[in-house]
Each structure stands twice: as structure tokens, then as C-alpha cells.
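Here you get one chain, nothing else, as C-alpha cells; it is the form predicted on its own.
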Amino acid sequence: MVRTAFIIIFALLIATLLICGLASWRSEKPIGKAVCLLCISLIPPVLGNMIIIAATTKAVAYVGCYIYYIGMDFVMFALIRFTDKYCRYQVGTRRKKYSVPIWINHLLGLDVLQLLLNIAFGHAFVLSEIEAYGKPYFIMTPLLGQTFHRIICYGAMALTIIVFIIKSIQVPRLYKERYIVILISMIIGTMWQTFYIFSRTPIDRSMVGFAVFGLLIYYFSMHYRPLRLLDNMLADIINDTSVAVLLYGPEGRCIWANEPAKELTGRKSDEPEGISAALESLFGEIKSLPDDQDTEITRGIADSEKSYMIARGGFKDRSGKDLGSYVRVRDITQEKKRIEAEMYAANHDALTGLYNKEYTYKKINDQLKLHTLDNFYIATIHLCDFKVFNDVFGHEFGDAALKQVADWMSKYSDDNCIYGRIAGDRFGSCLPKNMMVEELLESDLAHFTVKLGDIEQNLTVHLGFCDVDEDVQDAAVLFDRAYIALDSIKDDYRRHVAFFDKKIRDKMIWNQEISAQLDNAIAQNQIIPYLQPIADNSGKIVGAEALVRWIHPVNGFMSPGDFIPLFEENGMIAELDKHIWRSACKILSSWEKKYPGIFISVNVSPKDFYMTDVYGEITSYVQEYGINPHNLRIEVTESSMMRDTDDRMKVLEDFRNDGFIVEMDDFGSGYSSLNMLKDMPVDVLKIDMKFLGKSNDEQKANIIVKNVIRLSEDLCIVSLAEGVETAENFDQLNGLGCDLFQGYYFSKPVPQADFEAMLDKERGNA
């Protein structure tokens, strides 16, 4: 019965060790593999003893003995490896310390070999039969080889125990527990084994101790947490933080407070109840605060106002039973100041200190939702020619100007006003109407000066105002309207205030409608080229300039001034010009046989160079209609060549290389004509006839025109005078040597059919 009981106990221990070994193997802990090896190595000695107990023949008992003794060598090998892994490093360092010498492993291997040789030589042990618990039992009699085996195993165990003793002495007190328990279990197992050897009892009960030792190794290595260590570490962590923490028992009594709580309350005593009472004297009844919710409280402490975030929460066990509560008090004064500083920087212009664009718009939109709309103006302030002002006087002076404009706005504003800097040289404001006095503003801005040190300079400031109405309540749109109002005074340095009125609104609506109709107008041929004749010095028509006209189905005949400036501004001029280019090529194609040699000049807007491939578009139309490039003249203005000069010069040169004639319009209207003329690839100069208009000194005007014509002759460039309105003009220019002429004297711009009728009449084809 006893032997059966031990067999069952050993079987359970083997199963438990196997489970622990597999669990250790699957663990991600670095020590896991060493623990697994140790647990598995303890199975053979226990299994060998179980076989010896159950053996009914000497042969079976021998098998159990070999498994038992060789298994003990493997136990020692695994224990040495575990000790090396477990005790290799000091706590908190990576410096290697004490370990079992490696040569012990060689002796263990030698011991395994000599135990196996016992089968042949019988030098290690023999078995003899005795009776135990009413049945035969085979007991081992040790010989020389068994003595060697015991010396090796006991030596390895002794060295391992020494290493654990040293570690137990060296490690901090909080870590000793894990080493001491393992050490004690090893000593107990060794003593139990020694008792078995000398008592020569039939069953080796010390195997139970070895198996329990393996289970302790598994627990302390894989699952044990030193609660006292954790308690102390957590207490140290909470003391090191700047947050005041107080812990309360389930009955509501304060049981612990950290050092910051003492400093906050000014209590030097370690009595938690006194610290809690002092905290409540500062912040009121803390226990009444809501659970798990931060509450901000501002108090005057130590002659200054500070802000604190107080949180209260509870602890519960797994069953939901109340374990107590905590109060956490955090000083957020500096954090609030930092956030306020960041918010200020995010919402304000760094230079002037006013609101920035985004925050100005937000504040105004919020205000418009709360007040009666018709009581407010939206105003935009624009510093005229500020870029030039900045370049001439320097950025420091420019910054001073911006600051002084901001100060001027502040002076004329109160708490009902919202104002800020909405662009580099633009400011914006939302103000009550009763604060806007136009006469006062005009007077004040008439002599607005910027001062910096000894330097003083006038600065032109324009203000645009817009009514706030029910239709539009978006600040961005209202500011755009106020800025549009400034167009009416942008070149007027005597007026400083403009209003977005019905006239401007109607113009905006008109612009939107006309822009939306352009594509359809081109498709339906509402937009057509009118041709104004160009004559030679005999008065014979040799060509024409194609000028755009819009025959609107509702508005009738529309002057170019009604839509050309708009399309120049919004960039739609490119589509318009391409239509005229194509139309001119189509007309020339129809004239190829009927009116050979008659040319048409087409205009190229400065915006065309940005919006489209001028050369590519025009040459594609010429190829499409199969016309002679010489009959399509390319007319550019002097101003269009003022930017990206090199690139545009190349485009004109490409046209000339392909056989096109290049004309420069309005020659003499700019400031760089003579300087550019030496480099520009042009064939015709169109002379600005303002020189022959009303002048205080007509003689000087004649001299200028005469010399321009002579200059063109010397440069082998054809001269073309436009704006010829009278026979006197024609005769005068003809006498000065001008080559070509254009103007109302010959004809106003006319439709294609009328122009062709003029050609037929001139040639006698009518």
C-alpha cells in the first residue's frame, strides 16, 4: 500500500514538472528555457525511483537505478545552467558576478560515462534483494563508482548553494526573498537526500523534496512578484512625482499622504489625517467632488494665484467591494500659462499683437451671430504701395509702419470692435456703425505719417467699408467686398474712404454673369472679330487689325471696355484671344484667292504668355487653315515685354523665323522703349498718337514723332501710326515719312462683310 502511494505521488509530481516545463518553454522571459530544462531534468530521477519501487525483478530495478543516477547528473547540469542564468547579473547592473565553474559540467559527463560502464564492469553499484512492506525490494549497495558519482553531484550542489548564498548576501534586502527560498529548498533537498543515503531506507523519499524544489524554481522564476518590493517602489514613485496624493480607507479616513501633499499643505508631520484636514482647508470639501472626474480650482496661495487640477477616485476589488479612495492634486499653473501663451501665439500676429486672420474671421463670425446685423460695418485697411515703401525705407521702417497702423486701429476701437491683421499690408475690423465718422477718418488719414527715430514719412492708407446684411454673414466674403470697394479709389491719393455700394455690387454681378457666358458666346459666334482697315501712304487698304466685339442676345452690341478689362483680370482673356486668333486665320483662308496679300493683325495680351502657349496655339491655327504666316501679324504691347523678357523675346523670334510679322503696339507709351528696341525682334512699330494730340508745344510733339519715324527707318522697321482721325493727321504723318496708317479717318472697326465691301469698292469689284 505504501509503495503504491509513492508510485502515485511520484507520477503526479512527474506530470506537474512536465506541465511546468512546457509552460516555461512557451514563456517570453529570458529565464524560461533554463527553468524548462531544470523541470524536465528532475523527471528522470523521480521516474527511476518510481521504477525501482514498482520493480519485481532485479533487471527492472537496474533500469530504474541507471535512470535515477544518470538523471541526477542531468539535474546537476540543468541546475548549474539555471544558476548561471538566474544569478549572472547583479540587480540594476549588467556586470557579471559569481557562477559555477564550467569544468563541473565535464565531470558530470565523465560520471555519466562511468555509470554506464557499470553494466560491463560492475564497479559502481550492485543490487541486493530485501523485503519491504511485504514485498521484495531491490536495494543498492554502493561501490567505488557510486562514491565518485556522489562526490560529483554533491560538489556541484555545494557550488550552486555557495553561489546562491553569495547572491543572497549581495542583493538589496527587497530582493533577498526569492534567493533565500530557493537556497533553503536546495539545502533541504540535499539534507533529505543525505538522510536517505545513510539511513538506507527502502524508498528514496527525498525525490519528493527534489520535485518540490523544481516547482519552487518554476514559481519564483516565472510568476513570483515581490509585493513588498512593489509596494516600496510604488511609494517611491508617488513620492518622486510633483502630484500630491492622499489615500483613504473604505471608512473615509486618510491613511497615507506623499511628500508633495505635505509640501502643498505645509505640514511637516507624517500624520495623514492632519494633512487631509489641511488640504480641505485649502480646497474645501474634497470628499464631495465627483468620482473619476478632474476638477479645476484656482486659489490664492503664497501671495500668488495658482490653479490646481483635483481628481478623486475609488479602488475596488474583483468582486466590486470598496477598498478605499484617493485624491490627486496637481499644480497646473505653469501648464495653464504655457497653454495660454500658445493660444495667444496661435491667435495673434507676432509683429503687431493684433488678432491674426483666422482668429479675426472667427471672432467676427461669432459676433455676427449674436448681434443685429445692420448695426455693423466690415472695414478693410490697405497700405498703398507698401511693397515699394518697404523696399525704399527698409523692413525695419516697414515693420514700424505696420505697428503704428495697428496702434491707430486700437485708438479708434473699443470693446465692441474686433480687429486684426489679415494679410501682409492689410488689416480688418468689424465695428458698430455709430463709430464710423467718414469726415474724421478722411482728416486723420490725410496726413498719416510713420516715424522711426529721426525718420518721418507719409503713408497712404485706404479704408474700404461694407455693410453687413442678411444675405452674407461670412467674414471672408464681407472682407472681399470691402476690399473691392477700394478699387474705386486705388489711384486717388486724396480720398481715403470707400464704400461697397449698389454700383459696385451690380458690377460684381455683371462680371460674374459675363464670365459665365463666355464659353457659350464663343460657341454661338456671339463674339466675332471686327476689322479696322490699315492703309499705306497712298491711302490704299493693305490690311486690318482684328478687334473683338460681342453681339449679346440680350445686351446687344457690347463695347470691349465692358468685358476686356474683366477678362484681363480673371485670366479668361486667353480663351477670348484664342477665339479671335482662330477666326482671323479662318478669314485669311477665305481671302487666299480673293484678296491675296491682305494681312490681319491679331493682339496678344500680356496674360496670354502666362495662360497659354502663344506660339503653339497660333502656329496650329495657321497649319489648320493652311494660310501664309506672312499674312497673320502678331501684335504685342510694349508692357507685355517688361517681364520675363528673355523668354518672350525668344517666342517673338520663333514667330519671325516662321515668316510671321511682329508688331509692337503703343510704342512710346512706356519708359523703356528705346532701351528695349535694340534687342526686340519686331518688324512694325505702332506709334502712340498722343504725341499729336493737344499739346502745349506742338513743335516738340512733331519733332518726337518725326524722330521716331526716322529711327524706325534707320532700323529697317516699318512705322504704323494709329489713331489717325483727320486728313490733316494723315497728311502730316505722311509728310514725316510714316509707312502705314490706321484710324477713324479710314474707317472704324467693321464686320467682315463691310470690310470686304470696302476692299471690293477700292478694287472696283463692286
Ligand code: C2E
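Residue numbers count along the first chain shown, from 1. On a predicted model such as this, the values are computed, not experimentally measured, just so you know. Between two forms, the rigid core is defined as the largest C-alpha subset superposing within 1.5 Å. What changes on going to the form predicted in complex with this ligand:
Once both forms are fitted on their rigid core, the CA atom of residue 612 lies less than 2 Å apart between the two forms. The two forms, fitted on the rigid core, differ between the two forms by 2 Å or more at the CA of residue 19. A movement of the C-alpha atom of residue 387 reaching 2 angstroms or beyond is seen between the two forms when the two forms are aligned on their rigid core.
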Contents of the next structure:
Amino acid sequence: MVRTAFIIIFALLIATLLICGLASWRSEKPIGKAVCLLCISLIPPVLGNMIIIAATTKAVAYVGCYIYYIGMDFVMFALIRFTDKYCRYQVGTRRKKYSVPIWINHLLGLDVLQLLLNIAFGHAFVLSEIEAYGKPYFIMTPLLGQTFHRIICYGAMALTIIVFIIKSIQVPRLYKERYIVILISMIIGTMWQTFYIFSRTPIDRSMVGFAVFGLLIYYFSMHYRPLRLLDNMLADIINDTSVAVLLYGPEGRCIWANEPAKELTGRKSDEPEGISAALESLFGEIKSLPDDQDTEITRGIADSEKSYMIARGGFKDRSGKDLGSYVRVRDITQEKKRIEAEMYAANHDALTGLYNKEYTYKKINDQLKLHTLDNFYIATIHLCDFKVFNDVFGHEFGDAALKQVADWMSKYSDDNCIYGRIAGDRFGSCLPKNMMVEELLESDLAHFTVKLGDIEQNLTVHLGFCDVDEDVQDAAVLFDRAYIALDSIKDDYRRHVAFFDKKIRDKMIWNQEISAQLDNAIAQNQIIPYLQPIADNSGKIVGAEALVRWIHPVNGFMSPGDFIPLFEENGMIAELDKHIWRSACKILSSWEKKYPGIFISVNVSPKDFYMTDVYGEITSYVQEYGINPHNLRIEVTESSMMRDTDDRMKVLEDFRNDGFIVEMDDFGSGYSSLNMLKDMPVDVLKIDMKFLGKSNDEQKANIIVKNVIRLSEDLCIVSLAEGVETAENFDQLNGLGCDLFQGYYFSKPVPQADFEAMLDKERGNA
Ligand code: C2E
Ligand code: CA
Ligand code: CA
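Please supply the coordinates for the form predicted in complex with this ligand, as a counterpart to the form predicted on its own shown previously.
Expanding to the full complex; the earlier chain stays at the top.
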């Protein structure tokens, strides 16, 4: 009866272990397989014992014994694997430190072998029959092999226990219980079994311990979460945040408050209700705040002002029963300050503290959309030659200048104005018209001085204004207009204030129109060279200068002054010049036979050097029309040579080497440098008479011209006088030794046919 009861109990134990084994096998936890192996490994010893209990013959009892003893080796093997995983994974310690050495597995294997050999040699144990509970029971007598088996198993067990002991000492207190419980169960289990082994009491009840052990292992590995740990961790997290948290029970009593809540209310005691009361005295009744919503509250004034975000909410269980509520208070003072500082930095110019370009434009655009800028001006303030100023006086002084201009602007502005720094050397403002007093600004700007320490320096500041045009919705366009207005005072040192008026507006439109028409005009031959004769000292025509004219279908006859400055500015001059160079070559090729030796000079603008390959283009036309380069003269101005002088000299040299004649145009009108002349690879010097024309002191002018002519003689450069208008001019210059002459005295620039007629007449061909 007792034995049957034990058989049933053992069967239940086996079933329990099987279930734990299967459940851990299915688990996705890394330790799952090791737990499964251990649970399953515990089955054979229980099964073996069950067989021993049930055995009615010795042979069956032997089978039970073998299953039991070999099963124990299997248990040890699985326990070692489990220990390895359990003690390693949880805290992440390195494998080597806690691993049970691998050779133990070899010993376990050896033990299995020697136990099996007992069948043949009988060296490990023998069974003898006794009576227990009124039935025969087969009891084991250990021999040498069994002693070996025990040493191995106890040894393995001891090692495992040592690993668990070390582990439970080393892990943090919170984790200790998951090691200590297993440790204790291992020790109790071992002792319990030892009792049965050595006392040789029939029916090994310690097998119950095996199942309990299996269950414990299963629970601690697969399901155990230290609740205290969770509690402590959550409390830690809540204490670590800067957010004050208070928890209330369902009846509304404060049951817990974290550290920041204590700090916020300045309470020393841990008493939650006191902290809650202090919080209410700070922020008023908190219950009335809306559920689960942040509410911003500000306390204190000026510098000591602090901002808080307060929220309250409730907890409910699944059935909707009230579990309590919380209040959360976050100090957002710093956050707000940081956001404000970031906004400020994003919208302001760091140096002057004024709005930056983007923000100025945005503010103005916003107002434009609202149409609130009736009777407003847009003004741009330009620091003339500021780059040079910076370079000459240093950046520190430059910064001081910018700050002073910014201060000056602020002085002239009020709350109705929107103003800021819109470029390195430009400021912008949108101001009511009545705030603008031109005379006042002019007198202020006439002597704008920058001061830094002992240094004082004048700075030219220009102001451009334009009306706020309600049709324009873009501040950038208005600022461009105000800036364009500045062009009108560029060369007038007395004026500092300019308006974008109708004249400038029309000019702008004109510029746009004729720029758009250039390509078409060239294609349709509206743009043609006129020729102005050049004569030698006997008055005989020896060549001509090609001067562009635009015979416009709507505007009629247009002189270069109407469009050349614009094209020089926007770079389109290169297109125009290429056309004139090509036209000149074409004319020369038609003259090859008719007027051999008559030359044409073409103008090369300084901008051409940037926009195109001057040498390449001209030589390609010369080749195209097969003309003699000697008949094509290249006119360059001094200003062309001001930049990249070496490169330009090289181009001129190339022209001369190819047989072209190079002329220096408008000598005397620009930054003439006699010094430069001696190095310049030119053949002809065109002396600009305009600069002498207005001179009151004719004698002085004469002396200058005389000396320029003499100098060119010395340098073996041919001199050509431009602007010869009268016979008197001609005689006088002739007397001074000038070689060539050009001017209205001979002829104005005329169409090709007229020029040819002139040549024919001179030669008596007409
Ligand atoms: P520039 O090269 O100095 O040309 C001489 C200018 O003086 C021409 O004016 C000519 O008509 C004018 N002129 C000639 N003789 C006299 C005179 O006796 N008295 C006075 N008062 N003026 C005289 P234009 O044709 O109006 O050309 C003006 C400027 O436009 C030229 O000055 C030149 O710099 C530029 N230009 C003309 N055609 C071209 C061209 O095809 N390409 C380039 N890049 N510039 C050109
Ligand atoms: Ca010229
Ligand atoms: Ca000239």
C-alpha cells in the first residue's frame, strides 16, 4: 500500500518535471534550454527509484538502479550547464569566472561507463533482498565503483554549490534571493539524499526534493521578478528625474512624494501629506486642474521668475475602479530660457543685437500681408567701401563701426519700425514716412565718424529709400529697390540719401528690356559698327575706329552711352563686342582689294577679359575672314590693365606677336600712370582730349599734351589725339608732333557706306 502510494507520488513528480521541462523548452529566454535539460535530467533518478520500489525481481531492481545512478550523472551534467547559464547571464559576468570546468563532464562520462561495466564485473554495487512494508525490497550494497560514482557526483555538486555561494555573495542585495533560494534547496536536497544513501533506508523519499528542486529552478529562472527590485527601481527613476511627483490614494490622501517634490516645496520631513499641502499653498488647489493636461504656471517676478508645468491625472483598474491619482510638477524655467535664447540667437545678429536678415524680412513680410504698411518707407543703409574700411582699420574697428551704425539706426527708430542687419555692410529698416526727415539725415550722415578709443574715422554711409508698394509682397524686392536707388548718388560725395523714384524705376525697366533684346538685335543686324575716320598728319584717312550703334526698331538710333554701361555691368558686353569684332573683320575682308592698308580699331571692354577669351575670339574671326591682322587694331583701356596685369600683358603680347597693333585708349582719362606705360606692350597711345577740353588753363594743358607726345616718341609709341574738333586743334597737335588724329573735325562716326564714300572721294574715285 505504502509502496503503491510512493509509485503514484513518483509518477506525479515525473509528470511535474516533464511539464516544467516542456514549458522551459518553449520559452524564448536564453536560459530556457538549460532549464529544460535540468528538469528532464531529474526524471531518470525518480524513475529509477520508482522502478526499484516497484521491482519484484532483482533484475528489474538492477534496471532501476542503473537508471538511477546513470541518471544522477545526467543530473550533474545538466546542473553544471544550468549553473553556467544561470550564474552567467543574469549579471553578465564573464563565462570563465563562474564556469564549472569542462573536465568534470569527462569524469561524468567515465562514471557512466564504469557503472555500465558493473553488469559484467559487478565492481560497483550488488543488490540484496530485504523486506520492506511486507514485501521484498532490493537494497544496494556499494562497492568500489559506487564509491567512485559518489565522489564524482558529490564533487560536481560541491563545485556547483561553491559557484552559487560565490555568486550570492557578489551580486547586489536585491538579486541575492534568486541565488540563495536555489543554493539552500541544493544543500537541503543533497543532505536529504545523503541521509537515504548512507542510512540505506528503503524507498528514497528525497526524490520529492528532486521535483521541488526542479520546480524552484523553473520558477526562479523563468518567472521570478524581484518585486522589491521593481519597486526600488521605479522609485529611483522617479527620484532621479527633476519632476516632482506626488501620488494620492483613491480617497485623495497623499501617500507618496518623491525627492524633487520635497525640494520644490522646501519640506524637510518625508511626510507626504505635508508635502502635498505645501504644494497646494504654492500653486493653489490642484484638484481643480484639468485631467491629464499640462498647465503652465508662473511664480515670482523678474529675474526670480520661475515657470512650472503642472499636470494631474488618475489611475483606474481594468474594471474602471478608482485606484488613486498623481500630480506632476516640472520646473521649466531653464527650458524656457534656453528656448528663448535659441530663438533670440536664430533671429538676431550676434554683433549688433539687431534682427538678422531672415527675421527682418519675415517681420516685414508679415506686415505686408496684413497691408498695414501704408505710408511706410523701406530703407537700406549701406556702408560704402566697408571691405576696404575693414581692411585698412582692422576688424575690431570695423565691428565698432557696425555697432555705431546700429545704434544710430536705433536712435532714429521707434516701436513702429522694423529694422535689422541684412548683410555684412547693409542694414535695413521699414519705417513710417513721417519719421524720415531728409535734411536731418543728410546733416547727420555728412560727418558720420566712427570712434574707438582714441581713433576716429569718417565712414561714408548711404541711405536708399523706396515706398512700400502694396503690390509687392516681398521685402527682398523692396530692399533691392532701395539699394538700386543708391546708384544715383554713387559718385556724388555730397549726397547720402537717395530715393527709388520714377526715373530709376523706368531706367530699371529699360535696362531689363534692352538686355532681353540684345541677342535678337544682333541676329537682326540692328547692332552695327559705325566708322569714325582716323587721319595722319597730312589729314589723309588711314583708318577708322569701329563704334557701335543700335538702330532700334522702336527707340530709333541709339548711341553706346544708352546701353554700353548696362552691358558692362551685367556682362553682356562680351556678346556685343564679339559681334562688333566679327563685323570689323568682315568689313576689312571686303576692303582687302579696294582699300588695302586701311585699318579698323575695335574696342575691348575690361569686362570682356572676364567674360570671354578675347585673344581666341579675335584671332578666330581674323582666320575666318582671312584678313591681315595688321589691319585690325585692338583698343584697350588702362582700367583693363589694373587687374591681373601680368595675364593681360601676356594677351597683348600675344596679339602683337601675331601682327596686331595694340592701342591704349583714353590715355589721360583714368588712373594714368606714366610709369605703367613704359612696361605696357602697346603700339599706339590714344590721348583723350576730353580731359583737356574743359581746362581753363590752356597753356598748362598744352604742356601736358606736349610732354605726353614727347614721352610716347621716346618710347617709340605712336600718338593719336582723340576729340580733334577744329582745324586749330589739328594744327596745334600737329605742331606738337602728334602722329594720328581722330575727331569731329574729320568726321563723326558714320555708316560703312558713308565712310567708304569718304575714302573714294579722297582718292578721287567718286
Ligand atoms: P571711345 O572708345 O573713347 O570712343 C570715342 C568716343 O568719342 C565715341 O563716342 C565718339 O563718337 C566720340 N568722339 C569722336 N570724336 C569726337 C569729338 O571730336 N568730340 C567729341 N566730343 N566726341 C568725339 P561714342 O561712339 O558715343 O562711344 C562712346 C564710348 O562707348 C566709346 O568711347 C567706347 O568706350 C564705347 N564704345 C563704343 N563702341 C563700342 C564697342 O563696340 N565696344 C565697346 N566695348 N565699347 C564701345
Ligand atoms: Ca575707343
Ligand atoms: Ca577713346
